[in-house]
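There is one chain below, alone, in structure tokens, taken in the form predicted alone.
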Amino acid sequence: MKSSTRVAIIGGGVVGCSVLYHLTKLGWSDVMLIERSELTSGSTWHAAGGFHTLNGDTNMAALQGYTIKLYKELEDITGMSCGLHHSGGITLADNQDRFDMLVAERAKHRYMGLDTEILGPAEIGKLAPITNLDGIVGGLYDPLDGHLDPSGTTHAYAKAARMDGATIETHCKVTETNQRPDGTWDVVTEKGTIHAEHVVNAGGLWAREVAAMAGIYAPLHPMEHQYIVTDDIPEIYNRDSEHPHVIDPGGESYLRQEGRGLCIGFYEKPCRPWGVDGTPWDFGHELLPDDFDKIEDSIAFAYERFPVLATAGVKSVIHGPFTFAPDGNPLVGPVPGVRNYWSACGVMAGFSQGGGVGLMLAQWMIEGECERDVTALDVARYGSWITPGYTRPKVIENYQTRFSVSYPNEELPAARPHRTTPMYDTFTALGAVWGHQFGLEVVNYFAKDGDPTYETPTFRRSDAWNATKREVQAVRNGVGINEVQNFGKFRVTGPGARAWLDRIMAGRIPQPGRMSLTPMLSPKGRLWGDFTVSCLSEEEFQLTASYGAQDIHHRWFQQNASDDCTVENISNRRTGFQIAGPKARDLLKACTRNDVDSIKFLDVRHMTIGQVACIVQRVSYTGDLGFEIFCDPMDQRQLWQTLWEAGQPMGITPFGMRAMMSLRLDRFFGSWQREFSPDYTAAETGMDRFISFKKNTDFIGRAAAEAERANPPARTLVSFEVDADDADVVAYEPVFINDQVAGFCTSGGYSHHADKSIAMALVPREHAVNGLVAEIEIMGKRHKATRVTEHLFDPDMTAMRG
């Protein structure tokens, strides 16, 4: 056995073998996979082997498309069969909401290059005649759907990797992973110790145990999953072609042909977590005892939807555990706070996603970044706050809702509330209706008389409409207040702080008492952050950005650390409020003896508000006159009392994120993970106006930004006024120009101030002219969209800057 390697991959399932193959494909041949038993000895061997492209996240859907197309390449490279069956697949809709979701997904596929099709009941009946169409509204057909041989596919990955120099060591259990001072690892196995520059945890069912060896908690949990293979069915074996897959979300089931019969599996509501206290090391080739009781209702429903099942005998029952993350997406990438340790875990849909996961991880390791935004699967989307007690109920919830309709305004309830600020009880008493981000409870809106205390999930305008409108109008006409806890916040201190920030950030770093807006770029010029930099002194800066991205950003800061400054994540050590609206200055003046009138736009001051020492900066995401006021969490309730009492004569109104996201549309402000993400560059999104090309610093991403400055990118971000009905743009709706799909929406919504439906979209630069008239598809219908360039509120910026 080799005693050293560049990369040691722990785990020989389909994901580990995919990572191994993609590392060799991208040029690293000194790579090694270590498996405690045989390849495919975990979840892989008993997987149903189905694959599909449908996924609510467009980047995940694209990675699934890549994975499916990769299998033919593996067969060509290795001469081995993956047992491919491209039978096509239909997802059924048994109600209008489910059909609306499929229509919205089909719209996204238009610009993704996926050849899917919306079907009516009669068309479904022709393709899948064993389906009882009672109650079926329609469905989505994808010709790429199918199934394969799990073992053959995994071994094809392994052979392709070996052909390019990779090593695989089976029957070699890892017992320890110990990091050396230089960041490399000693991987201790039953056959000896392997010294590795990098470790990849692809442990599957054992990923929690492998992570624990390095002192890491992997937020994963296995769930029992059961599927049935039937005896021969004449309606199946007498067909001229293979029966397509059929996903019946209403019945929580998926069905496909297996030989001369059928295979049907279930995501039942009375599900059961497995291995609560850990996965036994000697588990692997066993199955769990049959448990028909928990799928009794699902089977009964399946008999009605597919009547041929009622008379078919059962050939075999496969009941085994699969591992899930709390949101069902994989956990991939460099683990924050641990050098050279990589995650490739929680890939529940291994044969739909395994190839894409392997490609992304290999790009990340070798090139330093991925070709697309991988936030949805980034291991850093969960922070140090997550625990097994949180993970388990969220995994159960995800399993139970795997086939449920996913609404853009839905807030899932499991394991909540988890993290709250000192204002939680106060805001709840004021009628707060809560959302959540990165484990934190965040107010969506405040319900008053007649407002719903639960926002009904919908694809159309929700029943929170009136409450949101009231809050928007309160901000625009008086003064509104909301929390600033849900900003990621960092403190940068030391003699080298300014120089470090000049290198990390592409924009201008402000002088003491001032703040600036700046993008943070990847080496290839993609957006890795949208930051506000506040200079508190020459050796102390505060950074604010997305709360949900705080661990992703902190990981990047650590990877690019300097000996001359210290970067601390203070997201939960500094909190406070935003006040905004024409009366915001008057409110602040009523609460302090400090000079308020002299505070200019983008000024930063240390001030005493009532009894509380605060950092006050004049800026507001509402686009109005506004101030962000930061304090110690221990002082937050006192600060609230001061502002709230002083604001009563002014009609002070608390507002939530629904109003905030409406207010930002009035000035076409972009939002992180919508307009701004690693999928886009600064020049594409207009963020290049904040880049300081004058500064004498080779900031990260400068060469790429300079290149785009000289040769502007093909697409650019624009805003549209949309002639919408009862639904507004959410994201990824296609934009038609001259009757051709030419772009897509990044986000949108309703401006309650202007009473207009607004969309933001990336379109070809040559079409981005004043007066551009396009069409945007919303819920299956095209709507006229006219480009707007003048801001809907304060176009001359007198309120914001005056």
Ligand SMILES: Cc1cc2nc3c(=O)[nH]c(=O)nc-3n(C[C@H](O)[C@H](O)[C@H](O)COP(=O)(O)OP(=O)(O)OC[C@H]3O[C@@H](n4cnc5c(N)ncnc54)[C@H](O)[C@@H]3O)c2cc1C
Given for the second form:
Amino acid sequence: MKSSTRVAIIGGGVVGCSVLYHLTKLGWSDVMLIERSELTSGSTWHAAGGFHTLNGDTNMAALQGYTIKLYKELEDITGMSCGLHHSGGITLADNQDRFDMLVAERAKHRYMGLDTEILGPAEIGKLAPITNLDGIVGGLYDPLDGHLDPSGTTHAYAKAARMDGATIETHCKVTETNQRPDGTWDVVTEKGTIHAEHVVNAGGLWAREVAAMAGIYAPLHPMEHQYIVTDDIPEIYNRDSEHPHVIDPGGESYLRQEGRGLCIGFYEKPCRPWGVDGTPWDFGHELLPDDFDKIEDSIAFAYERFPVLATAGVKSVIHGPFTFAPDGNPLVGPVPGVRNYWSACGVMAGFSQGGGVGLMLAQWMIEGECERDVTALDVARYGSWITPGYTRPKVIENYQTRFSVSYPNEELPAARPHRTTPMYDTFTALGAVWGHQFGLEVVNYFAKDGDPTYETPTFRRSDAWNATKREVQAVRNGVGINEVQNFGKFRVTGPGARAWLDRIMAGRIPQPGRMSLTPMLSPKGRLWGDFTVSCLSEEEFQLTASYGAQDIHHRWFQQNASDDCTVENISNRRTGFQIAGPKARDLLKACTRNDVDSIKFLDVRHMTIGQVACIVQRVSYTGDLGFEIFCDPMDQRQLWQTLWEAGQPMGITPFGMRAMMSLRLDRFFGSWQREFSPDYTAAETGMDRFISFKKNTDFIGRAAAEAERANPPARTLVSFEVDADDADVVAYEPVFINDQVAGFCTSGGYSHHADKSIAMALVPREHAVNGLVAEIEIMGKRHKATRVTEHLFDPDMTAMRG
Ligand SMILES: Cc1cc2nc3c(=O)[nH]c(=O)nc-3n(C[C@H](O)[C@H](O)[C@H](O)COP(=O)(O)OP(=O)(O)OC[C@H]3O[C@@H](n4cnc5c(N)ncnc54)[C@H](O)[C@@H]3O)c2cc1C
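Could the form predicted in complex with the named molecule be given as well, to go with the form predicted alone?
What follows is the entire complex, opening with the chain shown before.
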């Protein structure tokens, strides 16, 4: 056995083998996979082998598309068969909401170049004649759907990797991973120790145990899962062509042809987590005992939907465990705080996603960044707040809702509230309807006067409409208050702080007492953050950005650390409130003896508000006159008391994120993970106006940004007013120009201030002219969309800057 390698991958399931293949494909051949038994000895061997592209997250859907197209390449390279069956697949909709979701997915597929199709019941009946069409509204057909041979495919990945120099060591259990002071690893196995520069955890069913060897908690959990293979069925074996896959979300089932019969699997509601206290090391090629009781209701439903099943005999039952992360997406990438340790686990659909996961991880390791935004699968999307006690109920919820409709305004209830601020009870008493972000409870809106205390999930305008409008108007006409807890916040201190920031951030770093907005770029010029930098003194800066991205950002800061400054994640150590609206200044004045009148737009000051020491900065994402007031969490309730009491004569109104996201539309402010994400560059999104090309620093991404300046990108961000009816843009709706799909929406919503439906979209630069009239598809209907360039609120910026 080799004693050293550049990369040691632990785990020879489909995911580990895909990572191995992609590392070699991208040029690293000194790579090694270590497997405790034979390849496929975890979940992989008993998978049903189905694959499909449909995924609510657009980047995941694209990676699934990549994975599916890769199998042909593997077969060509290796001469091995992956046992591919491109039978096509239909996802059924048995109610209008589910149909709405499929129509919205189809709309996204238009610009993604996926050839899916919405079908009516009659067309479904022709393609999948064993389906009882009672109650079926329609379905989505995807010609790419199909299935394969799990073992053959895994071995094809392995062979392709070996052909490019990779090594595979089977029957070699890893027992320890110990980091050396230089950041490299000693991977201790039953056959000896391997010195590796990088370790990849692809331990699948044992990923938790493998992670624990390095002191890491991997937030995933195995669930039991069962599928049944039937005896021969004449309606199947008498067909001229293979029966397509049919996913019946109403019945929690997926079905496909298997030989001359059918195979049907279930995501049953009475599901069961497996291996709660760990996966036994001696678990191998055995299956779990059949459990028909657990899937009794699902089977009864399936007999109704596919009557041929009722009379078919059962040939075999496969019941085995596989792992899920709390949101069902993989856990991929560099583990924060652990140098050269990479995660490739939590992949619950290895045959739809494994190729994409391997490609992304290999790009990340070799090139330093991925070709697309991988936030949805980034292991750092969970922070140190996550525990097994949170993961388990969330994984159960995810399993149970695997085929449920997922709505853009939906808030899933399991494991909540998890983290709360000192304001939780106060806001609840004021009617707060809570959402959550990165484990934290965040107010969506305050229910009053008969507003719903639970926002009904929908693809259309929700019943939080009145509450949102009321809060928007309160801000625009008086003064609103909300928490600033859900900002990611960093403190940068030390003599090298300014120089470090100048290198990390593309924009101008402000002078003491001032703030600036700046993009943070990747080396290839993608957006890795949109930051507000506040200079508290020459050696102390506060950064604010997305709360949900705080660990992703912190990881980047650590990877690019300097000896001359310290960067602390203070997201939960600094909290406070934002006050915004025409009376915000009067409110602040009523709460402090410090001078307020002289605070200019983008000033930052230390102030005493009431009896609390605060950092006050004049800026507001509402686009209005506003102040962000930061304090220690221990002081937050005292600060609230001061602001709330002083604000009573002014009609102070608490507002939530629904209002905030409406208010920002009035000034076309972009938002992280919507307009701004690693999928886009600064010049595409207008963030280039904050880049300081004048500064004499080779900031990260400079060369790429300069190149874009010389040669502007093909697409650009614009805003539209949409003639919408009862549904507004959410994200990724296609934009038609001259009847062709020319772009897509990044986000949108309803401006309650201007009473207009607004969309923000990336369109070809040549079309981004004043007066552009396009069409945007919302809920299957095209709506006229007229470009707007003048802000809907405060176009001359007297409120914001005055
Ligand atoms: C019943 C069932 C049906 C399924 N159907 C489908 C389907 O139709 N389509 C689909 O896409 N997915 C399906 N899946 C899910 C699929 O099986 C998984 O997504 C996939 O197998 C995950 O692969 P993996 O490589 O991450 O993990 P695993 O397959 O669990 O591989 C992990 C490997 O790591 C090895 N290992 C662990 N610890 C060590 C160590 N310390 N030292 C050395 N080696 C170690 C293990 O031996 C194992 O071989 C199904 C799962 C089940 C249970």
